[in-house]
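Heads up, the chain below is alone and in the form predicted alone; it's given as structure tokens.
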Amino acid sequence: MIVADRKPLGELLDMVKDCKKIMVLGCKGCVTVCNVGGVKEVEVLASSIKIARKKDGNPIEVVEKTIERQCDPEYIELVKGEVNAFDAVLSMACGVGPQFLAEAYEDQTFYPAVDTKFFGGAVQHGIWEERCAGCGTCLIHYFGTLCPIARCSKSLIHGPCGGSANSVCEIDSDIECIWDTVVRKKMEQGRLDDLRQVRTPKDWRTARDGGPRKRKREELIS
């Protein structure tokens, strides 16, 4: 999933400073599952705000909705009659929200309310780790099912950088290197020849170089 976190209060007070009447619109899908921009967190937001602006002299009348996805359009087609009655909407998605909404109703002006940070999943409840790069063509079967693109500190994928000691990363400490556990557990699996072929180098092309990707799935559109 995409994990994200919320901007502080400070940030969104000053985007909304001329604002006086706003929509604070959540997303039920990843950022939900991370308690950043579901139901709940918008109710909080709201408040937060209201409170804040009455705080100094200067309300605000701030109206709440949540919506499916803000990634789809079926769903942003919801909102066609209501945002344009705002000042301004706060979008509690992912960096995608904003600018589905932005591209669809372009006389008004949506803020982002999350800053997204990567792709992963809950290791513990309230922890998430970043598992996927969105590199655009998975390698994580040569490496025991492990994204050394992701969670190596150099995104390194033809061996260990050398710098790291006590399985630990020589950037932080507090990061397992990726390297150590991949070399590991191929010795216990007894596939350690696995890691020593030559291999071709990744095409990056498929990840970020060119522009923003795209993925057509002709057998879907009608």
Given for the second form:
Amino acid sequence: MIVADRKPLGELLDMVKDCKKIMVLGCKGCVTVCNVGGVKEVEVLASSIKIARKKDGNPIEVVEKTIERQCDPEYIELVKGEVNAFDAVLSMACGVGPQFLAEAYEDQTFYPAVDTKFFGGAVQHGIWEERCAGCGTCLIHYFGTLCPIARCSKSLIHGPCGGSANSVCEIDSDIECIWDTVVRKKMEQGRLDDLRQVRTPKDWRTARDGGPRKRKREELIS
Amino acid sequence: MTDSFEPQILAFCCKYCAYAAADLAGSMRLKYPDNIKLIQVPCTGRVDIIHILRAIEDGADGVYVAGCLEGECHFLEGNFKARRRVKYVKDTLEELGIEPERVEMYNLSSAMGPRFAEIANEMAEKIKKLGPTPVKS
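For comparison with the form predicted alone, kindly provide the form predicted together with its partner chain.
Let us now look at the entire complex, which starts with that chain.
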């Protein structure tokens, strides 16, 4: 899923400082799963904004709504009759949401209420880790199903580098050296030779290096 | 702040400990401020961030959550969850420029009637010192 963090309240309050009536719009997709932009988080943000504005003697009306997804026009369409009734809309979806909203409702101002971080998963409740960099050409099966693109600080395909010490990356002692893990796993499996194979360079054009990406599936287009 | 300020305080009390302790305090004829409104919850783990925030939003001068002693929650870790949520609300209030001390977490057992009254008095005194909530309804 896409993992995000809510922006600091001060930054959000500054975005809506001139508004009297806003909508906080959540998304039931990834941001609900990572507890950042679902129904509950919309309630908490709306309440926090109202508290801050009441404290300043400048109350604000905040309407809460959460739609199935903000990355599909069919769900964006569902708020058609409402969005223009507000001075601004705070979207709690990943970066895709506010852009889809702004493309559909050109007259309205949309603000991102979250900072979109990475593609990852919950290693335990409350802790998420990056697992995928969305590079467009998956190679993880060569490396013990561990992604060196997302999980090595340098995205090395031939690691580890000299900054690996005691299974930890030189960047931060909280970061596991994934190449250390890859090599250990291959040794345990008796498949160290897999890492000695010479492969053609990775085609980075499928990643961000090839510019903004687009997928077209003819069988689905109506 | 005037001397006549009587704070409105909300207390979320676990039915297995704090609420029973309040009963005991009553039986023992112990006095505690009558402007503390108790809400019984089946476990403090039931108290969510939004419940505390809504109380603050609606003008409560102080809010506290009173759960079982650590390690004695009937649902194992409800009081630990409550403590983390109280911490989240305190951080939020700090971010908004409101005194985080307006929200607290306490732990006690059902046999601690006097402690219940003590907590109630302590919280009321603290909020009186802080003055009325800056969140005007």
